[in-house]
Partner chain sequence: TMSDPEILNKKNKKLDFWIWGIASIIFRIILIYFPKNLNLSSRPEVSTPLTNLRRLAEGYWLKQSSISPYAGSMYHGSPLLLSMLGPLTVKKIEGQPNNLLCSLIFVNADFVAALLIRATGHYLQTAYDRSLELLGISTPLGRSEALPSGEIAALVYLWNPLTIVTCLGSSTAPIENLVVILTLCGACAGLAPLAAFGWVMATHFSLYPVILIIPVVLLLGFGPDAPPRKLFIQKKFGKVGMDLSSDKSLKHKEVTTLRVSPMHFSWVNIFHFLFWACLWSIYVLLLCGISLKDYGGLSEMFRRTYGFILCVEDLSPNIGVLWYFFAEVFEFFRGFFLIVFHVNILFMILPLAIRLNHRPCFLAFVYVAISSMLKSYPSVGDAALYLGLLGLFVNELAGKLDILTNAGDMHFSFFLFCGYVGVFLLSPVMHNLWIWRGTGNANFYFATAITYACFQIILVVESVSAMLNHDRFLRKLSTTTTTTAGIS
Amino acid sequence: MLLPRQTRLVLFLLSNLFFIPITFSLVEEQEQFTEELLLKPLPDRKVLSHFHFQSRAPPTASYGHHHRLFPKAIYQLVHKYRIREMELSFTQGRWNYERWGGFDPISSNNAKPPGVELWAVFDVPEHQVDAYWKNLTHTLSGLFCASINFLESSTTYAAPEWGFQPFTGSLRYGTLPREAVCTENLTPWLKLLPCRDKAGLSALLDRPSIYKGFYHSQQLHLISAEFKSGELDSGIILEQTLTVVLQPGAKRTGLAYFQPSWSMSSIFGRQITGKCVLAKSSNVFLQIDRDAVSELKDMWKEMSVNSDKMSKSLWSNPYFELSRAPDRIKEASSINSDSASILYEFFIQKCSKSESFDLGLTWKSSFVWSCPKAPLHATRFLMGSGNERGSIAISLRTTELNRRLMDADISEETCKLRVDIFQMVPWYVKVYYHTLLVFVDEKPQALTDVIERMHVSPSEDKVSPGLMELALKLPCGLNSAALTVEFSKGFLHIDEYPPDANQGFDIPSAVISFPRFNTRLHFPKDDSERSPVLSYTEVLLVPLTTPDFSMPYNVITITCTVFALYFGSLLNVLRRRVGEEERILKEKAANKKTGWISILLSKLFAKLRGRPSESPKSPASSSSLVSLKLLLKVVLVASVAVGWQIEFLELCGFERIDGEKFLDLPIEKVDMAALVSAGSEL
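Just the chain, alone, in the form predicted on its own, possible?
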């Protein structure tokens, strides 16, 4: 059926006006954006907030190069550098595996080492990977306002084989442990969202509330299937996550400490006023750990709670109460555990400015539980003293859940626990891999008995860092294990030292993974993706021998002083006018010789005019021999004497004698009192 001409014209104008081609309306529905928020109370009176945003772009072959929801900068990044998978994280603080857990998807996927961590897999020939990596670091540095471009140097990144990710040859890994994280990194991250921080769950991200937390990690994970040939092209998937551990206000009653009651408005300072209109789904989840759930179920058995009241008891019970009823309740079971945690799901599609969403949790009684931990708790530290040699030690201690996680039907003699260790050290820490020792329950072991696989890449001075990948097979019933390896400290050029060289130099965190264990959560009728259990160790601080940085300063100051004296004297000699100085010196000497005559004349003329003579000024009161006024008077008297000569003396009483050749002053005209006074003054 053909539409009338006027109707077709209106549709054409509307499509051009809003830039929405009508013929491709079905294809645009494949581009999706979802947002989720997970809230989880922690045993140490803190709250975990995990934001998850996912943007999905359909394949370029069927959709084209233009997108409505997917960020253009990320799409261009993928195609320019042919990225198959990439992960970038900015972290402030360190994840507490003992208190916050280490056997769940958040601790395994979103607990990152301090600073910046970047790894990427490229779909290019192996000899071109380094060039693409360097260009990628510069692009990300400008995109996220960070110092990621420092990872372009070959001394800051490595090429893992299998210890970190199962990509051989095309994987590059780098980290900057000392990189500071601030709002300059969060703002570009938020600009990648369709609604930014103006609507939806991202509106809760108040900067002061986020950065005052104990732990903060923002992450960008990218998966692309654009360059896979012969496989199903799923397009590009961008996952943006923000994990924050916050401390709500505490409540104290007597000697017993309750878990602090909190709400979204109290920990974020804001409420949800609606979902992002471009989001396909927008949900909020509240998770209660399985240890707490086990205690609740024991309480229900004692109270004989029937199935009708059990659903309400899940969110309103003698231990805690939610501020609003959940829209759905799920029991999520872990792969290696019989118990299950509870997820309360809340839909925020109906929220608005007039009816905002604010979820709160109120604790009614003291409640103690623990988060699930990894099979082994890993720590790393330094041994030795001095600025020449030392040792790196990795300690693995069994946890309370280790035996419960093992298969019950396997004997301890045949049961082996697989542990993978990935460690990268800078080139100035020269590791001697032949000194590797392994201890199990404080007893030394032969390397062939405990090491199943090993890959070592020694460091090269100022070229590449050292890399060690180990696959250990440890007995399941162990209590502790330890690895030690010796190293010597290198020397840096003075230009290679940072401004705070005396603070020490960082060794990046080591990665400990357990391939046999996964942290996938099983939901009814939901097949979620598995994620391996892994953890990061501490960042080590190694003090190196540092030169005396004050010596160059002293040398520079002394040299500049010598040059200043030399060139000053040289210029003084070259520019001095000797003849002019001699004339000035002669005039000064003449003035000194005739100085007493001018004084005598001045007193004489003062006596003749009947004025009191001024006493000469002391050398301390005057810096010059003759003041300016006296010089003027002398000049005036001298000029009059030159002009009038004999006439002036005749006026003073002198008479001509002997043919007018001489002037004589008769004795009767001489005032003897005046002469005596003048003589006494002289």
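So the form predicted on its own is up there; where is the form predicted together with its partner chain?
All you get below is the one chain by itself.
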């Protein structure tokens, strides 16, 4: 991938300095497990802790099916559903891109939309992908005690073409924004670790303290090369991460505007008592943005001159102090050296049960700094009122990073900022894609100027969600850009509303990515693996109109009454023959003599109808006709009844004996018990 020089921007040059990747090639044929914990103070007095557990299984071809460390459930999952890559995240809370940063790998890879997000790439023919996805959702649902099986319905997942990940055809993406996340999801996740939460870094995971945080995201990322043919087989890599943003307790160090000092025991309520013995490595990192302590810059320069990498002034200086001496200190550099950071590394191998590991950070003076942000800050909101229509707006505002970059590249005329937008909307939000408008610096733009590429797959009622993938090329010097698209709200069947229908329905987060900006993964071994800067927008809540849920019977009866009214009255009008009636009346008046049989029949007829006989002098002709008709009808009904009865009796087990006119029930078919009981009853 050839990237323009100015955007080939790498924040962290960490991975190639670790021991693990160096040793990796030697132990490739071994299962291995590593655990890492990154702690990072955030500008708004909070602490980010990011747990990262990696299990690696060698390829089945060379290693076989039995594993010592690698979780069997995941291995079977990969093989049964032929998964090439999969990511499942459970998130609660919203990542604050403004304060906690949007450019570093943690925010790009671990800031996830609220609820459950699942995407998977399958290594199966395209027509089977949906079936595999459905089965996968059910399996994951059982594995993680979550309602992931709701993603089975074709209205909840989509097949992005290029806007989300560069896999075509075999990728499926679905989210459940309203899924609540709790310990019941964490426990099965921990069970996949070889030491569970009994030893090692995971022992820190005290449920009350991690769930009281501001943001909580638990992830499972799977990469498998099992089914790739003709490529270097690297087995299955399972990465489990848990990202928590916590507020350190009120352990104040004098002034209120100081950053709060904290230690592991104060934020988690626990300490590390030793590494997980099955883990290949077990490290704790502390990352401090160098922005935070500008003084450190000079120190770092000094140090690089002196090549004294373990200078004490780096971890115990007039600004802050660490409670333990780090085992290693590194600087993560980037092209614009302003936003680098310093990484302190601690090896857990050394500590033992008697001497538990507890890292603390004490601030000695106050600092204000900010985390690196994505080039554009994205927010999404709804416009309009009422329950009939509205529009979705995505607003992109420039951040300092972009401004700084732009200042650097102002010389280049054709500078374009590429932004990819991936948005999935449920079918009941009926988007009019032809109303898409793009504004740059609050001026409307012609779509062809701004949109480089567009893929729309419109929603289909009760079948599939709408999908919009946009590649925008915006001018570099922009201040803001906005996209609006109008929609009208659908009306659902009474059964399709959730129990709390008036709460509204969620539109899943849109994904905004900046493909030209790369952020390097924090922990991987492979140096070349980069991922674009990615951010999620807010989940939108759309209120939909509700019918009256208590009304079905009323509506059915009222509507049917109206139809009956229509049918009956129209037929009555058509049937009425005033002239005939007059004629009959006249005839009645004319011939008064009537036969006695007809009188009798008419009386009988009247009695049958339950009405008094109208008049004894009804005309003979019509009366006899009526009675004849009546007789015919009675005979017809009776014959039908008799016929049916005989058929019924035959069905009941009676048999018609050939040549005879009687029905016979064979003795073996008689239920003697029933007869005896009937007799006793009598």
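For the two forms, the rigid core is made up of the largest set of C-alpha atoms that agree within 1.5 Å on superposition. A quick note: this is a predicted structure, and the numbers were derived from the prediction, not measured. Numbering follows the first chain given and starts at 1.
Displaced residue check between the two forms: Ser147, CA, 2 Å or over, core reference: Shift at Ser147: below 2 Å after core fit.
Core-superposed comparison between the two forms, Ala564 Cα displacement 2 Å or beyond: Result for Ala564: yes, a 2 Å-plus shift.
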